[in-house]
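Quick heads-up: it's one chain on its own, the form predicted on its own, in structure tokens.
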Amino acid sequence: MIKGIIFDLDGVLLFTDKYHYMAWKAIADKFNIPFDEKVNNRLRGVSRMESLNIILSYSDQKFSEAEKEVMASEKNELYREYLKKMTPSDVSDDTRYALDKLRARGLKLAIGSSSKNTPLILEKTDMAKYFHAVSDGNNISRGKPDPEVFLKAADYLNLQPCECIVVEDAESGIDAGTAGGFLTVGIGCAAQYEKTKRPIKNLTELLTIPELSE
């Protein structure tokens, strides 16, 4: 019996892709590294340092770990400045409707995101009130496709993985959910992924999947 739902944040509940893109492009341009939407798509669902390593793989230059740390920090500062401009209107009415209905059914809701900026995003968009627990980049040591972030979210909800659904938009997130023993729901790009158990087009469709139907 499903008692909880764990949502990835970016790409599922709201979209900050444009801010990530702008911040990473600023870093790439600084070092004359080619960066476009195709490269950006490879960054979905992976950690900041993993994303940086992907970007740097397109460069002939070699960077020390210390230099990489500086670049990652600079990117995050740029990104956070963009996030500070977010408002509740950045979350769609459909998303808020789905979350309200799921809570009304007695389901426990949690965030399972690799982002260390999750608290800031939830604050700026007035989303924190929907969730019973938050597991994010501030409390994990391994990024997706490792299931750690989802396993901790389930633990915070006092539920077993088999009692929870994971909702993801990235293949790495679906891999993480599968590895952790969760039922996976894919939205966006992940809806087409072969490992996704329940594909949906928008969050309101969560209300009609067999495991959550009234």
The other form holds:
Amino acid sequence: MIKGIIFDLDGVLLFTDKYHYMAWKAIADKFNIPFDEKVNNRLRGVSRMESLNIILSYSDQKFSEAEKEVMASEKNELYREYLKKMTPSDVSDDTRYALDKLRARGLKLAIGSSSKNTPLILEKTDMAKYFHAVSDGNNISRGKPDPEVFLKAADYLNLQPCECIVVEDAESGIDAGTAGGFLTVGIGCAAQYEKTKRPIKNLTELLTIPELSE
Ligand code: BG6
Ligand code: MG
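Starting from the form predicted on its own above, please write out the structure of the form predicted in complex with 6-O-phosphono-beta-D-glucopyranose (BG6).
What follows is the whole complex; the chain from before opens it.
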């Protein structure tokens, strides 16, 4: 029986995936590295440094670890400029409706995000109030597709993985959920992924998947 839902943040609850794209695009352009939405989709769910390594794999240029650190923090500065302008109105009606309904049904809700910026995003959008637990880039040592972030979220909720659903927009996130023994729900890009168990078009649709329908 499902008792908890673990949500990825960027690209699932909020459109911050666009801000990640714009910030990385600025860095890639600066170094003349080809970067488009297709490459960007490979970065979904992946940590900041791993994302940079994927972007750099499209270039012949060689960068030292110190140079890469500078590029990653520059990207993060640009990204945080977008985040700082976010407000509660950035949360869609669909997202609010689904979260309210799930809470009203007595389900425990958690965040399972690779992002170290999760606390800032939750604060700016006033979303922390929806969640019983937060597991994010600040409490993990292995990024998705490793299941660590979701296993910790389930643990914080005092639930077993088989009692939880993972909602993801990233293939790496679906892989992480599957590896951890969770039922996976895919939205956006992950809705087309063959390993996704339950594809949905929007979060309201989550309320009607067989495991959650009343
Ligand atoms: C994930 C995003 O949620 O967080 C990735 O999908 C991102 O694209 C990762 O790289 C890490 O985010 P941050 O905010 O710690 O740089
Ligand atoms: Mg995501």
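Small disclaimer: the values here were computed from a predicted structure and weren't measured. In this text, the rigid core denotes the largest set of C-alpha atoms whose superposition between the two forms falls within 1.5 Å. Positions refer to the first chain, counted from 1.
- On a core-based overlay, Lys38 has a Cα shift of 2.7 Å between the two forms.
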